[in-house]
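Given next, in structure tokens, is a single chain: the form predicted alone.
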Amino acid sequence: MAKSAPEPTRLVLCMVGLPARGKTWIARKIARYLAWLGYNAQVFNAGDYRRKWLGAGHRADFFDPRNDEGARARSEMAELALADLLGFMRLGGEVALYDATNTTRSRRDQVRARCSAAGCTVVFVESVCEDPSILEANIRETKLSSPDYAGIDPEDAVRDFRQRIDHYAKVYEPVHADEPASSVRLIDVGRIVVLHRIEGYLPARLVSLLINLHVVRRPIWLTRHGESTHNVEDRIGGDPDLSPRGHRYAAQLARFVRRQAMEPPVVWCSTLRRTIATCAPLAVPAMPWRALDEIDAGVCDGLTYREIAERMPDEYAARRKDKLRYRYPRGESYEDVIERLEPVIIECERQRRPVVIVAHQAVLRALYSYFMDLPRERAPFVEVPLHTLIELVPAPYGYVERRHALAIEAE
């Protein structure tokens, strides 16, 4: 499995930074990535605890460090979130993300001591923003939609939130190299990344994700290849050519992308003929990836599911019982597919241009599950029909999906 590691995983990623620095966005990205790989990961957001137990709508003066009552209440909520985090780890959690400001060294020392006593490794992930445009966009796109500002005039809300930031800035102490913990410092969401004492299998693995994150908005288009001759016969696997309908879909796909893409997209496909042929009309060089090849059906390659049920009833039943973990004899499982797709995910996160991925049903199910933050168990059942383009557009904390069933012109 992709999650196997040389030692048991008990990792706490502690977010650090002023408000509106993208801490929650980063924490959710990490959690989605880890869950997709099979880790038991969860985010504990101190702001959510405040809104749940104290109600929403707190104004800037609540966050003033001179407001003793507000400081006490916020400390209680942060402690409650940390207590739940440690409870999660005791019950088998593998990675917990403590999403709070943690802006003072004394607070970070307390968190580190509590987590270390519970047998957890701590890595501080500090997000710094020096780009005014990123900060402004984050305030307006994410914070104004917070329950704290429901029904408030947007400009009044912006002014209040800036005051909140100023209050936190008065006591903010950036993570320093002499602090006895590992840390990652992200400046402007990956423009500069500073690593300190990063050790161990999983922290090192997460670095590859963090250094590739950015906030540039671009669509990701996922589509299966056009109909193949095997599709016509309901056969799985193989390396068949496109059918006439499949070629017509390829032409329609090219027309759609030319109309919609504001700049030439990055195009990826598998190494199989049916995806390469589907990409050909795009007139953009497509990069073939073996990682995007269809799930290896092993001894079942080229058969129909009816033939598998008749010739190998035990295999057919095993697949129906646990589709995620079932591995075709001499072939692959969905978990195997997810493991080999990890480099594709990292490279996709890095891209700043539109991305078109032309691949196969199992592969696209796995990719879709990552972007849409679905449980791994649901991946084998995602609907990915032929001749449908799935468009994923970045939103504040995830992606918005649009599906385009492209009409195929008659011959």
Given for the second form:
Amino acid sequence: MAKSAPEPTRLVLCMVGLPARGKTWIARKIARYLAWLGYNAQVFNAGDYRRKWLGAGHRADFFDPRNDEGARARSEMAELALADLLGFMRLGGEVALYDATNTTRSRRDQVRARCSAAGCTVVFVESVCEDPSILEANIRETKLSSPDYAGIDPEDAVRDFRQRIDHYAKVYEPVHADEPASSVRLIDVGRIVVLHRIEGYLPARLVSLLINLHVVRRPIWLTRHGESTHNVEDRIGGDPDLSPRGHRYAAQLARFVRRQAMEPPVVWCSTLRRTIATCAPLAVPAMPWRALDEIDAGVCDGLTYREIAERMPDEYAARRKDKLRYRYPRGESYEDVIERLEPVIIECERQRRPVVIVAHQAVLRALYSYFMDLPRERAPFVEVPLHTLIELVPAPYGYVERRHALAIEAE
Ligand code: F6P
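Next up, the form predicted together with ligand F6P, please; the one we just looked at was the form predicted alone.
Okay, now the whole complex, with that chain kicking things off.
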């Protein structure tokens, strides 16, 4: 199984850093990745508690460490978030992300003590930003649209937010090597990563995600291969060639990518003939990945759905009942597909160029559900029609999609 760890997981990832250092972006990314792999993971954001219980719209002076009332209110909100986090872990949560500034050592000591008493391991994930352009982009992209600045002139909001940062900076104590906890320090998201006392199955696994993160914005294009001869007959699996319509889609796809790509993309396909043929007209060579091969339908490979229902009604019914977990005899389940796609996700996160992935229905459903942060249960039902290019464009905390139905010219 994707998530199978040698021991039960009870992990708290405690974010550390000044405002606008991308803590929320990182926390959500980790949570998305873990949920996709099947972990029960949740983010607890102290700012959300503040906005919910005290109302949005606090200006910089509220965050001034000399403002006793503000400091008390903020610490109460951080406590509420931590209490809910510990409640979540008590009820079977596996990974909790504590998304707060946690900028002082005494605060981190308290968080670590409370989490340890609840039987949880704590890893501090500190985000540091030395590159002013990343900071500026983060303030403008995420903070200006925050409810805290609704209706405020953008330049006024930026000024106020910078003051808020200055207030936090006065009391900030970066995580020190003598703190008795594991920590990961990310400098300029992915430029420098420093690991301290990282041990255990899941923390080590998360490191491979964290070292590959970056903030370069580039689209990801997902498409199924052009129509295959099996598609024409409604047969699943196999290694068929493209139909004449499928070849026309391949030509159309190449035209579209040539027109749209601002720079040469990275192109990945499966090792099956239909995706390789779909990539052939593209200007850049495609790299075939075994991990992108279609779900293995085992004993049902090459059959139509109707044939499966007639010859193996129990199998047919079992799949309808639990499509995510159902494993074809001598084949795979959607869960298996998600597991084998993990290296593709990590590599995709690492890439700084646009990525074109030409694959298959089940595989693309699994990838799409990662990028669009869908619950795993929904993955097997995502609409991924033939001859449609799904463009995923980076947005502040994830992606937005555009679908292009590419017209196929008649012969
Ligand atoms: O029908 C095309 C296809 O790619 C098959 O090869 C594959 O078994 C199927 O789609 C996956 O879709 P579903 O999980 O809905 O059967």
